[in-house]
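Here you get one chain, nothing else, as structure tokens; it is the form predicted on its own.
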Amino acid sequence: MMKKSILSTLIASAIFIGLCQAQVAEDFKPSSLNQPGQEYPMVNSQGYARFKIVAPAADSVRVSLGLGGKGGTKLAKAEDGTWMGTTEGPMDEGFHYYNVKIDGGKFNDPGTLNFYGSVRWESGIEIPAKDQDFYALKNVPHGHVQQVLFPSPSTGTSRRAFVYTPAGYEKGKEKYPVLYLQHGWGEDETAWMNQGRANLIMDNLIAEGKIKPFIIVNTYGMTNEVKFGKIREFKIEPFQTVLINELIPYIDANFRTLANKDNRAMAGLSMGGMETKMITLNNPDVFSYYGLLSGGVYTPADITDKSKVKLVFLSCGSKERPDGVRKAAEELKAAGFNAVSYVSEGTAHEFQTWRRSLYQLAPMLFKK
């Protein structure tokens, strides 16, 4: 009875996994951040992810998904020598990044870009979302990204920052509010308006009349001279410097700005929301709206003088932990702020979390 109930459990388990597999569509498509002409890795509408490497010396090759490339897909040798695996499950939607494991080298795949994230260019695939129209390049008025090279007497070097100016900035005279937007641990000032599409969300909602229109900086915020897991030992007051003492200033020289803290705003993801909260808190004249976006969260305590704060704005994803930040936000009501919560609904600590924050939070930035 017993070798008849180990078979009977074996071949019900052979049939299950034989019908989840035969339920992915083989409807696969390149994935939209793949180099020119390259066929993979390729997605499909329920959102897995297929790949394929021409390794026919490698004796294992895996993909490692994800932040820090945690996990894996196995891929299987075919006779010519190359290598094809499927994602087990379907991928959150939105962008990933990931790695090739060779015979247990990390490499990245020849068949997509490249972009900057766990302290390291790493390959970049995306899932398309159901509400992938509002960071979409479209036919609308799109304003520019310029880097920029400032100085920093504190660092001993020139340092760099890349603005969004809106379009039609270079033929007006207007001046603009401004939002320092920072990057999370193990990327740098590249990661919002490419991995996060920071500037095509600008463009989209000022296209359709949704948010006043404003510059946004991206910066370097010295996060990844501490490692991964011991986030407590960052010390602030050097970024900060470069910030409030060096950069600020700068923006405000070198472009039209409204240079008062009623129009300047912070906000960060991951660990650059802990950078936003504490510069906020130790700079209180100095910005006027606060974004956390998967970044922690404020307390009334925390924040001496609520005059000061016109938004507080908090975010997650719905993998994380939003009933702290619903909570969070709910508090800060209570004690008279105007705080908001959102959470990204079906994603977790990435970038589709962080570009719906960004399309959430801009509208309500820099109201009079």
Contents of the next structure:
Protein chains: 2
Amino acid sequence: MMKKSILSTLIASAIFIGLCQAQVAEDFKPSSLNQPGQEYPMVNSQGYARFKIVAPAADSVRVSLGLGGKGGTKLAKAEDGTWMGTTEGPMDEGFHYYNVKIDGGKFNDPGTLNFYGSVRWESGIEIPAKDQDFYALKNVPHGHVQQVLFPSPSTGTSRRAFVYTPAGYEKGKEKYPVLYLQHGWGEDETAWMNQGRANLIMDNLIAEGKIKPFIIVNTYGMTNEVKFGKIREFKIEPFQTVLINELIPYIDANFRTLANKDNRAMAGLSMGGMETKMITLNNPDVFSYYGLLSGGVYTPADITDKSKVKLVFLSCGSKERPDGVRKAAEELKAAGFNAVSYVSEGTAHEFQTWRRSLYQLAPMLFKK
Amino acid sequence: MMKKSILSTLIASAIFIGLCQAQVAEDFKPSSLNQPGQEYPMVNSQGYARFKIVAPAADSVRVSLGLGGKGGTKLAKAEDGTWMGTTEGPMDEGFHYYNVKIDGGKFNDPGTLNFYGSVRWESGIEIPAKDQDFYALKNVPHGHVQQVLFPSPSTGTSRRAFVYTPAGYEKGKEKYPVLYLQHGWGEDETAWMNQGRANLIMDNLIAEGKIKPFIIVNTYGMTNEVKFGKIREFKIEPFQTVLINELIPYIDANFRTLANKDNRAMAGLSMGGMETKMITLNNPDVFSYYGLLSGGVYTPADITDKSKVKLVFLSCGSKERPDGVRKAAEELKAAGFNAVSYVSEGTAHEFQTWRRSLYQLAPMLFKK
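Since the structure above is the form predicted on its own, I would like to see how the form predicted in complex with another copy of the chain looks, so please show that one next.
Now the full complex is given, and it begins with the chain already shown.
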């Protein structure tokens, strides 16, 4: 007995140690989001990220990315005076924001591109995903992404939006449906095309014949300032005015759109989901397809006139609260709505969840 | 005599000290290129720049911007642990790239937006200029800036270009001339719209009726890698193939262009000028308007068939080599060319020179 027990313990310990000290595969390659010619940051086939920062006289360098609750990854000074470090474990697949703390100041990693998140331009890194093919740059016809500056009398300025037009738009005469797609808190109108790769997701879906081509419009949703943690003080009216009274008329006047409710969708991620919910419910004759991506749920009681809603799409990552999303979709279905839930496996409140959500949502839009 | 001499010396010294210790006007305001909500960097009415960097445990913080030959501006640690400093003198008007050295590492200023220059995303600051109105964002109809991904068999990928289409392009049926406009060494296809504000310069010129609307196309000109200082090893063929055989056909197929030599111009700044010179001379039937912006000159002997060239535009800043540009234009004029030189007053090899050059060049294009 004693012998067996010791043996069991030894085996169990060996397995445990094996799990904890899993070999880090030394097949690191530059992240696909690095600046031209930059070797670091690197990622390996298991999803580990490795960083290298040049700051020979610094006392402390720490990267905000790493395992939860540990405050990121502390870099160590290498012999050549650079600072290096590898995340303690594999990261979730997809895009992550991060920054670098150097002697107490917050900076970006000079090795990689910047992406607007957390109300600042942050460093970005891409952990290769098993399903990365759906947002890869391929040799297919590519749509254009247009920066437009539309007049906004309510805010007294010209505001920026990005408009994805499908490949062939310029040559054709066809009119297209439109999806108004919003970013999250601290992000801006650049997020869906840069971090989200929405244009490439669309290009690939269209090239494979999986969707009817449509236009996507992104604009800035934090028209009034919202401090983090004060989301309850958020008032929808300023942004709603910009979107409904200023942007939509501009898009319908300047692009070949099917300018009616049946051909208009609104979706948003996180805070953009909250905005989507408020604006779609306030404007039942403007949109007929609704999407909340890690951005809450609708209940049957929220929606006054069921006949005006063609689709309610609810999604989140499996590391968020997938049961809430699934349950809400079931309740909507039971109440007679065309409701769909989607849970992104193995991802959290991050862009991989939202890329996959757009990939799922797009084929369901504008079916009628 | 003695007395007078001392008096003269005293007066001279007083004037000299007065000049050197000119009062720095304390009317600093955030630079117009700051990230949302960021107070620093700041600029004052005289063109001084003031920086503030948070890095409480750093030993040394230096900004690369400042008076020539002094290695930039050394910041000093303030009582609150931040690092602050003001340039020793006023900066030239317009846009400047810079970076921040922290304990020996090169980073960006978290306060401001990034712009691609020197083969990296650099910090940018805007010194208000007396003539800034011509590139200001105004309440006029705005053209769109489209990101296109065009097929490039010669480089085996989809390549990016930005295309400015004038306001009203989407609604109309008119065909437009096209200016192919190139960035400088270490920059990319984002430079002319971001740093150069080419879209706003065009919007304003068109709104004032000063030019016939045309399309502008920017793409990446460093198709083969060029190391700084090795510009003589540069081979034009890879980029020429992309531009002439791939990009121009794509633009003519996807946009409403006047697809002929008489309605096609090429111009470029710095290295982009060198490329413009080589490509226009190699392809006399493709372009008829040529512009070199701080990018060298043409001599009458360079151009084989005078009848094919409608305009040669040569420019630079007054702090560069304006006499060379003026003399080259005179020689071309004497040889019967329609040649124009323009010198930007008080600016060097920087974007204010090139913004002004575009503003001067645009009304001369596509006159016939």
